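Just one chain follows, in the form predicted on its own, and it is written as structure tokens.
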Amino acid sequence: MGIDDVVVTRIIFNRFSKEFQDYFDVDVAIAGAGPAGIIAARYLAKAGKKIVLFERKLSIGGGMWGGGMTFPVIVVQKESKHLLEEANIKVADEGKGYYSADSIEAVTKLCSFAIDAGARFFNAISVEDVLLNKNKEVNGFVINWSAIEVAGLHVDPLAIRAKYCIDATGHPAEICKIVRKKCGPLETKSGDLENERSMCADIGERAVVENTKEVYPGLFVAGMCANAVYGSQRMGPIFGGMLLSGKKAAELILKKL
């Protein structure tokens, strides 16, 4: 059978067409497909919540992808490993309450269990603003194609509506920088970003997961992002704190929804 060239093209316009325009109004939109956000898309979705995640890379993962120094290896203590065997990743008993993972089966395995959730993925595509709702409140995310961000085109960017956003872009905490430049001071001591210290990981696991928390009115901070804006210290490639942090921005909007 020959190929219609314009047909692919059609059959790929009109699929993405009709599903993207499904993610217009949400129950909670993710901007960023680390591990930590990935986790709290599959949560939120396994709970029946209707949920986006945002990547502006092509591939998802974020630090968890290159393991440790591009070493295909991540850690993760007792507390967080069953959050891998859920996705039914390999884990490896490294004694002493520490057990490792190979960080590729690992990055894909939970993406597929997030997606076979209900959650929704859309790569290549940039957060560069939040929406504010009449009560100047975070309900939505600004987004544009990261191509034209890379390119700086100045092409007006699109809306997308949801009840709770959350910010997992990791060590830069974009949308927590760009919600305290525009709409107002943060959750935080000094109300801007207190920004992360040098690694020490035995105090940036414990934080992560405390400093998971409602930074702003609508906006919740996971994973890496959430010690850069409560300033405590990196980890380095041991991941548990970050899939537990995940799991309990999923388990603070439900509570709330």
Ligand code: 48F
Second form
Amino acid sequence: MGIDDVVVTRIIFNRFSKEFQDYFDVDVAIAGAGPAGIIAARYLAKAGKKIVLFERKLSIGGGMWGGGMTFPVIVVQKESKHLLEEANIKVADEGKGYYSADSIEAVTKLCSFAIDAGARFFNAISVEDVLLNKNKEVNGFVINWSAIEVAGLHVDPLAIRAKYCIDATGHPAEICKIVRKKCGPLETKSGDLENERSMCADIGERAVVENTKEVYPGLFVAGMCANAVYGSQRMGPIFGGMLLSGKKAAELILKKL
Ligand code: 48F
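Can you now output the form predicted in complex with the named molecule? The one shown was the form predicted on its own.
The next block holds the full complex; its first chain is the one shown before.
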């Protein structure tokens, strides 16, 4: 059988158009496919909610691929190791409550774990703004191709609606920055982003879970973004807090949906 290149083009265009439309109106939209966003997507989808996750890069996984300083190993603590084990990721007991995993195995299995639960990822798409409802609550995302963003082309974006949104963009807390600038004060002490502090995993890992909350009506924070917004410590390649934060964001939203 010969292969017709235009048939290939048609299959790709038709399938993408059909599937993309299905995610214009969802229960929860997530910006950023790092560990926190992936786990949030997994637990929301598992509960039967319609979830879409937009990732700026081609690859899903954020800062998890590189382990620590590109050594492809991550560390988690006892309280969170079950979140890796649930995804069938091999976890080594390093003693004293520390566990390690291969970072590549962790990213790939967490990702398929979320997809198998029903979460939908779209890569190479950046969230560049939020959509507001008439009450000026966050009610979706404004998106554009990352290639348009990188090229600096003046092309208007499109919008998708979501009952709730999660900023899981990691250290830069990009969606919260936009909301603070364009929508008004955040639910922080100062109303502003209080900025991430220098490394102390002992404080940061606990804080990232505590700081996982609704930061503006309709918008939740998860993962490192939560510490960047609430002014808590960063941590190194210890990922338990990111996973627990993603799960907490899902649980908080499920109570509201
Ligand atoms: O940075 P990232 O992995 O965030 P996280 O889930 O985990 C943090 C850890 O990786 C690490 C750490 C562990 O102790 O501190 O840093 O909180 O993933 C964030 C993802 O969001 C994407 C970005 O490319 C990355 O994959 N992203 C950032 N801004 C946008 C975005 C945006 N505006 N639109 C879409 N994706």
